[in-house]
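We begin with a single chain expressed as structure tokens, specifically the form predicted on its own.
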Amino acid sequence: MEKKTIFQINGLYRDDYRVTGYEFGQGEKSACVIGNFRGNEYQQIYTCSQLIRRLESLEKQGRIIKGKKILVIPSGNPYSINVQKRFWATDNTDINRMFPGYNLGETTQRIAEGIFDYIKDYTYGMQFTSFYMPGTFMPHVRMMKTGFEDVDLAKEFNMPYVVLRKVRPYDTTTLNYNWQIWETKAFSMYTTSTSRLDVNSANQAVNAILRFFAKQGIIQYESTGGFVSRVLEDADFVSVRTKTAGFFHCITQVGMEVEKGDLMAEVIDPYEGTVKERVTAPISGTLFFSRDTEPITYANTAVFKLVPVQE
């Protein structure tokens, strides 16, 4: 393993912003790991650091193949971290909404171009990364439909499901989708959890991404467990919103299986205690979402996402 300053920026009244890489192996660039590049992703770094550590045990042990190389950037924005907001603490700008970066532009254009020059030229690319709306997630692999996208490739992660979404204007700024451009082929890696830390969900990501490298001939590793990974599109999902605002008294778990008419959740009013909206389920299918991370509820919110049965 090789610990290394992959970018900089030189600090004026405080310690420098230092991006740290992680190499593993020697050769053509064969895969990358990035983790948070937002303030509260805590559970993206402690995922990353995990797969550093499984990592350097198994290059102690000779099963990194030779001619590979695997790169693991555990954050791309530790000032963020550090003053805990999740966008960069000066002008509240988004570093992954940034790319392909300028190196002549604002600090996180900066920032971004300095580490996709870095991280460009990779075969494979994996970002753990969050979702605009806060909550729990079943884990997923997501891929933007750029017209590069590898459905196939995507499955032998082998977690539960493999999300597909048609890209938005502002997505063409993401690293995600700049990769693909650049023909690295590239996903987004979704555990349970963003601000906490969900030890079980980030030991279930680093298995994927382990078993991925070795279905890719990266490393010598005996994959066990996994699912048949289920394909789905936004469409495909059914969003539950509240008709009120209040406390969110959530009743269900993400993963759960729900039937049709279930008690999902209460919206409890703040002031006198009583239930103002019992939220039911919609239709019959599996909990992919949930906003349980959230003490209160806005009137018309999205609070779940259901799969729909299979049939």
The other form holds:
Amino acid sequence: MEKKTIFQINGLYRDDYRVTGYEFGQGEKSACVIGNFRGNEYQQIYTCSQLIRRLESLEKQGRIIKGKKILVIPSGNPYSINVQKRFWATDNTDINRMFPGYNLGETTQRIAEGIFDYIKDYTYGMQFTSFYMPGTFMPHVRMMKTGFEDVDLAKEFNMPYVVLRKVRPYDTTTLNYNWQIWETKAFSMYTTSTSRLDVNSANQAVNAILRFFAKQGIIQYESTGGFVSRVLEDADFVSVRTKTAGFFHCITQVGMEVEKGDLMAEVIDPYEGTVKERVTAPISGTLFFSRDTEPITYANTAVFKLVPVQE
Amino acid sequence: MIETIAKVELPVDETLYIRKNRIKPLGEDCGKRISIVTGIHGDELEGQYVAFALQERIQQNIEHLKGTVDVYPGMNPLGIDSITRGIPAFDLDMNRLFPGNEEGDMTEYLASKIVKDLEGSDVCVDIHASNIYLEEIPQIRINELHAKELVPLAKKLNVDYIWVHAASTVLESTLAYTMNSRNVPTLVVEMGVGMRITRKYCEQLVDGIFYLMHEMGIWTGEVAPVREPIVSQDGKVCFLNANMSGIFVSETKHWMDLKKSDLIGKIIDPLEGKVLDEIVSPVDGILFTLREYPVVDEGSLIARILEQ
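Having gone through the form predicted on its own, I am curious about the other one (the form predicted in complex with the partner chain); can you provide its structure?
Below is the entire complex, every chain and molecule, led by the chain shown above.
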């Protein structure tokens, strides 16, 4: 294992901003895994830390295939983590909206360029990321439909789901999109949580990545478990919205099967404590996403996403 | 007449309203319609004074009004009230949500209601300030896709500079792109600095709006002549970024007629009492953007200069 500073900006009063990478094996740039870009993505760093621990052990056992190199960058943005701001604290910009970056541009454009220049030639790229809305997910691999996406390859993580996302204008400056355009096989990895550590989900993701590495001939690794991934597109999900606003009392949990009409949540009047709204399942299916981390809900807000029962 | 164009219930004892004021000739319903929009970014306040001053002057001479003026001063009311650029709680830039979706989430719903209400305008002016980091001279930014139609309109608005910039996929989710795509000519004004009101710039733009309304037949009162703006494309714009972290102090004496090697400012280190860098103009030109907020990281934008 070799620890390297792959990008750095000098601070005025703070310690220098550093992006640190851990390299395993030597040879062709086979796989790169990156953790957080946002300051609330604790689970994303944690998952990378567990991957680094496992890869260090595998390397000591001689299980990194000769001629293959793996790079893990646990954090693309330690500065924001340390001040608990989601975006770059000085100007509130999102590094994951700055790719492929620009080395003569603004600070986060330079950071994006510095990182991207280092990682753009890897064959496989995996990014632990988070959704713009807080909540809990079923673990899945997400890909953008750029025309370069490889769905069959994504199934080799054996995560429960592979989700294909239609590209929207603002997606074109993300790492995942640009990795794909530069012909890296890119995957966004979602574990259950973001700002809360879920050890089991992190371990599941680490196993999925090691399993994937083994299938691509990057490491020797015997894995058990895993899922036959179900492939979904944006249009396959059924959003469940609250009609009213108030306290959000969630009754269901991500991963649960619900029948049409089942009670999923209640919206409680914040002053009088009465039930304003009963949120019920509009279809039978599996609960894929829930805003169960939030004590309140707004009106017209998608609080759940359901995957319909497979025909 | 105050009209609510969208409203949404908030969790605890509050409703979010987006409102406009429609001003039209007494008892008449005729003429063209201009819509003045501001407050999409909650920390950009220059448009607040423009909305006020425009209406005050119209009301003082209402007999000259021959069309409809719709003023939308607070598109992002929660952001304006909480000194937040985006929509608080959702952490979203409202100007990346258009055209929105009436059946979508709260933020998408609001965006769709705004678009629906603006449809039918003959011209729309979307007033932004700079952010808190930069000061901008009054300028209009136009996507090259819509330049042919918008540049002649922009010249009537009494700004100093019109920047025709390259098309970018990211910008397709802005209000201006959406409205221009729906045949509502929409001009994006940038001026001043975030969280402040620069009255000189606001008055300059109000003069321009009256001139534009006069040209459209909405206003028959006397209007002041407008200045001839400089029109340029991307290739002529120089970006100056900080080479290191520090505190920026401006040494700029003037914005127009900048000469090559003129000192724009210094980056200083208060810990050691040293000047870390001197920033000079690489070209002769016009300084149209200048750093306002002193703290800079390596890469922070210091200035934009239009080469002449």
